[in-house]
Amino acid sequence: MNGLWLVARREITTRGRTKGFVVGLVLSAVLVGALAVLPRLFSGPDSFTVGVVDSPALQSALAGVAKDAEVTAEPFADEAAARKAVLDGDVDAAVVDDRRTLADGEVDRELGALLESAHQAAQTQKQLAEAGLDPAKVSAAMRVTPLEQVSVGADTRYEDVRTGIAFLLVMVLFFLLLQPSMYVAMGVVEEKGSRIVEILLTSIRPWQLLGGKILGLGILALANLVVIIVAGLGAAVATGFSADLPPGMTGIVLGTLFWFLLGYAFFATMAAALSSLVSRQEEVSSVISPLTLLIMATYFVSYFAAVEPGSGVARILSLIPPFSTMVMPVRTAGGGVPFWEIGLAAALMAVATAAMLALGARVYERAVLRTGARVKLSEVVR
């Protein structure tokens, strides 16, 4: 185990100190933090400016009905001045004598609803006063406790937020599974092509060299994922967006880490085994094309699962390795996944990962010292 950890530590110090890794780590944190902050910046209340001519009651009523919007009332001396302000774009609309609304074209739907509500409130107060009734007492008598809404089906309050989290997980897991696996493949070919692997294997065993490389790069990838999660949750707390997060976020975060570790072990081992068949960097992309296609297929299936997490295709593929490494956390973020499905998917993926580790280590051990022409996988297996 000492040899394995020595190789892992070498990968961590060598790759972790590069400018590309540090810059990528910072950019990941900034981008995820921005994704949590931008919705708050662009979802602020709508603001309107309304001209008022001889409508003091409406002006005061606007403040009472405008809860999710900012409405500023600007008084004008006469209709001509209000009309000019509307045409010049100084106000969004103008109300004249509590009878007419002036607008350049159609009134905005939200603004029109606000004006109508304010008009109704102002005229009701006026007519009650003219009838000799106390508006406060009438309002109290008409105040009725609203009906309590109880959902007997699935809770859809967090549906949009869950969908957003699912899409974010698809992108994050895709890049954090593909990029480190590529680094593993390039590292294997670099050591084989320069024949450094021959020197290293005089001191340590092949499985230690392979395991240390996968472990070291995996720790860096895991650190990147943790930074992304911390940055996203931190930005959500700072902006108040955390109040809109669905319940069970701890389970979603821990599940994402778990599935990432299984997926990384599977794909990185596959990348190392395939890349050990060649000796030149130019051949890496072609030899690991099956791995690339498999990750891309998993990505597209996960994208579909983010849109339709309850579909039959998503449920079936979330149980099948290695699709489950991305599809299951996406389904979990969408909510409503039975525990037995999560347990079955985890067990199947653990078995598949163990099988890939055994097969990949055997292929790597038999092919990594064979330099020159590309080695056939079928020959190595035999």
The other form holds:
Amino acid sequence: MNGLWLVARREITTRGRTKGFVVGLVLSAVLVGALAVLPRLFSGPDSFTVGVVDSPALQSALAGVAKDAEVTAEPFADEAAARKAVLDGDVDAAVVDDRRTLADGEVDRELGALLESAHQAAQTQKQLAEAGLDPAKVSAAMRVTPLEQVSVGADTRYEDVRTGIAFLLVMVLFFLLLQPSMYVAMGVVEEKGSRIVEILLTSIRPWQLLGGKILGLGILALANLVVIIVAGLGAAVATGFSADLPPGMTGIVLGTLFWFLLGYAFFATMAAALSSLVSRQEEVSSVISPLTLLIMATYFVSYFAAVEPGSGVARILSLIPPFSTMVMPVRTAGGGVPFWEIGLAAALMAVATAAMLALGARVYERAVLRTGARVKLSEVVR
Amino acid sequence: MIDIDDLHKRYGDKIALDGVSFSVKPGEMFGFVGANGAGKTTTMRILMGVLAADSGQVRRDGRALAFEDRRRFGYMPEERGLYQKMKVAEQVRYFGQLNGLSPKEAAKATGDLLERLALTGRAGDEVGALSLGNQQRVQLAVALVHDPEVLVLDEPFSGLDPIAVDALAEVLVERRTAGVPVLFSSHQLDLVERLCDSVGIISAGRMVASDTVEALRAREGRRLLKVVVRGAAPDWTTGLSGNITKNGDEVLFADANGSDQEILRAATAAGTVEHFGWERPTLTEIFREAVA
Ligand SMILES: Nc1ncnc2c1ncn2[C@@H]1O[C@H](COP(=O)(O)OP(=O)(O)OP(=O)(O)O)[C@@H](O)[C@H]1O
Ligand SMILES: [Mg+2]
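Output block for the form predicted together with the partner chain, input the form predicted on its own:
Next comes the full complex, and the chain you just saw is listed first.
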């Protein structure tokens, strides 16, 4: 156990200090943080400035209708001044004489609707008062409880956000499954090619060396994942975007960590086993190409699942190891996945990971001391 | 006591080891010599368990070697292996801890060893930045850091400068004196002759000799008689039997076993006999003879 931990610690301290890891960590965190706030930046401001010329009723009505958005009214002396302000971009739109709306091109759709309903309310109130009705009674009658939204189908309110989260997960998991697996492969070949492994394996057992390497690099990758999640959620909170996050975020985050760990154990073991067949760094990429292909395939199917989380294909893929490691968290982010499906997928993947650990350790143990020409997989699997 | 018993190993059609047996006693320095490709490295790798023999056994004090025994061995493989990107002291400490030292013990042992191998100034450098000979010293430190009970070193002296050779020799002698069996291979026969109590000569996968240096010398059949006569006529040896080599006043007689007294008489008659005696064969001569 001590040997395992010593190896893991060496991996953490040496790999964690490399430029590649630090750059990857910072970049991924910045990227995800930026992506988390980007939709908000592009969806436009929810606060507007409206110029008003000679429309006092509208001005007070605006305050009544604008609940989610903030609308500031700015009075102008005449239409010419209002026009200039619109063209200069000082105001988003201007209302003149309770008749016309001025805008540079089209009025923002949300603002247009706000102005229209404020205008309706102001005019109705004014005309009713002119018809001789008590203004107090009128305004009491005008107070209407807005319609409450109830969805009888799937809850689609957060659909866009859920899809966004799913896409982020696809990217992050792809990066964090591929990168540390490559590190494992490179580390195995470094030790095999330089024959350090001969000294190491007279001091510790193969499983300690292999396990320690996978564990150490896994801890680094897990730390990277946590940093990414914190950066993403932190950016969302800082920009006020967190109010738009769907319920069940804790489940999504924990599920992602869980699936990452299973997937990492699977892919990293596979990387170690394959790379132990060769002795030179130049041969690494060709010998681990089955692994890279498998991760790529997982990436593509989970990309599909992010687009169509409810489809039958996504459901099936989310059960099949190792695709489940990325498809299932992506589907979970989409919402509405029954628990038994998650349980089944987890059980299947756990079995696949255990099998990969057993097989991978066997291949590694038999191949890692056979330096020289590339070892055939068939020779060491038997 | 380390016993290597009847090791056989083949690579495809090529027979690398064909019944290799020898023993290394506690407190014995054993030099393992042989031509390139004779099977030294193969034998040592099997001894260290990084290669499996086709048949044969390696025992310590009568018991087959297990992983736990080998953990307490110090091993230096033929192909040097170190983490190039790791710092010198950090690396030696790491291997010390892998072999069961506590962090404190490992740090102390590392400090002492680096001091002895004149590497203290490089302790904080990455191994890859060191010259080959200095990397070699780090490799030695890695093999020695956990105060091993048995030392198995494959060509530990190759690539070292004379100062480092002396430093390493001193460390090995010290270990030997402490009762550790020391087995090392080398092509530097003068060094082996100077340091070793016993020598094993391997040729084409078979042991052709394995004994103490004294016994090997005694067994050597071809004995040389060296005679130095001052003021003798150059042709004083005419008529004497044996294979004669002349070098100034110095004359070497090979195959002179039966005629030594006759030669002495001739020498005394010819001039002033300054030297008359049997030459001890050097290890190089024994080696040449054995593998011929
Ligand atoms: N992996 C291998 N595959 C095939 N043949 C090998 C392999 N390793 C060693 N041999 C062969 O086994 C024989 C013994 O090699 P070994 O390395 O033990 O020699 P050595 O005595 O250490 O030589 P040197 O003095 O050059 O280091 C050689 O003929 C070599 O070609
Ligand atoms: Mg050799």
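Residue numbers count along the first chain shown, from 1. The term rigid core refers to the most C-alpha atoms you can superpose between the two forms while keeping them within 1.5 Å. Quick caveat: nothing in here was measured; it's all calculated off a predicted structure.
Worksheet item: For Glu116, is the C-alpha shift between the two forms 2 Å or more after core superposition?
Response: Glu116 C-alpha, core-superposed: shift of 2 Å or more.
Item to complete: Superpose on the rigid core, then tell me if the C-alpha of Pro290 is displaced by 2 angstroms or more between the two forms.
Response: No: Pro290 shifts by under 2 Å between the two forms.
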